[in-house]
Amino acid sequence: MSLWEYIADRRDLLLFEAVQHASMVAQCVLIAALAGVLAGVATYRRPRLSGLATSTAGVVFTVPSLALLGLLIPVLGLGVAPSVVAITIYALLPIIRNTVVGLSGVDPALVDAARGIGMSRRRSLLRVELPLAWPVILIGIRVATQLAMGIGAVAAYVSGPGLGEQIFSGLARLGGANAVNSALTGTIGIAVLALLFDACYVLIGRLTIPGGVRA
């Protein structure tokens, strides 16, 4: 059977699949992308907060992912309690790293003539500061995207729900009947999922992002 063939032949459960994947990551990516930006602004201002926020995040990041649902299995057990936790805590690093990073880079002058007007520290916050460092903030999120389009595809070692399952039921099984098929289909969907929702981002940046910031 041919990689096509195994596909059509499958259509309904790859659909379903996908789907799946797709939704764990958003969800997964919208709950580090709200804790993440809340901890950038919580600690900008400190840098000593701000580092310690960055690194133990990075501390985290540096533990294989596989290691890390093992650690969870016994906590959390399996299915998509594991996967949703370890893919929430590998995205938070960027986003996280891009808050802190694009809040500090806006001119304290912009920041000063707001305040000038009467703004207070909230409103110039909103107003004035997360406007100019979304463009640098989106970026973490892409990339945070990115990683748990990937960190999901090995959530399957958990039983995790996605298009994982297809790569590791073929690998599990190389040698045998359709094992490479299953192995390509789960990859080229991952892939081709990754590639939908980095457009997605490139079309929210274009609506979101004004000409001159984005310039």
Second form
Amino acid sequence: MSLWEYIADRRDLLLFEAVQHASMVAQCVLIAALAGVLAGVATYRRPRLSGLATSTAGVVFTVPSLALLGLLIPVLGLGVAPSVVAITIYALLPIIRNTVVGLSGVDPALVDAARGIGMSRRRSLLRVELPLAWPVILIGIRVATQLAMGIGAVAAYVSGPGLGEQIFSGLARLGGANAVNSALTGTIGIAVLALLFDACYVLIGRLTIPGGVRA
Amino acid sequence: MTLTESAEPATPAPEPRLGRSFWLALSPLCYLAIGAAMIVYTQVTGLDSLERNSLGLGFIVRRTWEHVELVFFSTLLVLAIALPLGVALTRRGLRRATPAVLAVVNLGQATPAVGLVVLLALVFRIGFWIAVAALVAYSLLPALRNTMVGLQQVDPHLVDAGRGIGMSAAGVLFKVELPMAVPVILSGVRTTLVLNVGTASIAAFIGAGGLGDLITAGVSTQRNLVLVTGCVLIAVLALLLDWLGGVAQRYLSPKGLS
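Beyond the form predicted alone, can we have the form predicted in complex with the partner chain?
Time for the whole complex; same chain goes first.
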């Protein structure tokens, strides 16, 4: 059976798994983006705290995803829960780091000027600092999404949803018919999803980065 | 995954910063203590027969050693390929190909590591060297990009100056460009190491051994202790190698650069 026949045969299942994969990644990244930006905003004025946040993030980041997923199994069991938690944790890291980097990279003179024309601290954060830091934060979110795609593939090992299931069922049928087709479909499908998401970020960047900030 | 980065070269991998020398020695000692505590615990606690199969001291040591071997050989191969290739691709004749190569790199980054590992095993066969090949295939691209970016960001004036005082092209490469690019290249090596520890744990799926074996054994026999031991040891190994990479970055970078 050729790859095309394999895909055509299982069109519905594959489409379902792809949508599951994409929606899992999108939801996890959304949660991570909200939490990460909040954490970044809360800590960026206190160098010691933001140092702690980024170095903790770095340590967790170094732990391989399969190990973290495995550690979550005794606590959360198999299925959606450990996958979502692991993906969200990994997605948090680049977002926190880029938020801190982006916000502390804003020219202090501009913040001073904002305060000088009578903006409150919150207003200056919302109207001046966050828009200026947004391109960097967006890159963090984009990196987080790419990570989440890959970890979503591993998450199928703990019975998580998504296209990773194709890869593992291919492995389970090692030597059998369709083993390669199955693994190939999963791998290519996830790569295509990742590239589609990446294209979305380019678009989001175009739409949300203020004209004056764009290089 | 990892450690994976986006299209923008402006995004360096998240790196835990290394502090003073006291702190420098403290974190690996902590990691080692955690790993040792885990192993000691598995040895003194009561085990059933299934757990004893996967948690014997000899078994753990052998799996750890396999993991280290997987990481060692794949990282070595990646360096042997990425460094000369990166240098070649930034030379005058091939420089025009750089954007194309970087585009391929980004495409490769979108491919999930598990998929690559499993596919190689399905197409060829199961085993240690196939796993090494998968690890190399996965971590080659980021290492290559770091080498190229490192060399590209060297100030062209310095290259010019080198040529101006009569250095040959090779002289400029070895005495100016490569030393200036060392920090970026080393951070690429560090990323490669950590990435390989993670991918090597996936290699257990295709029968290449390593500590991932404890994870698969723990999941299939529903023994959480086996599972957790595997996870903790993999994490400790990744953190230790990352620390080693950080130390190398600190001491191998040319002194005048920082």
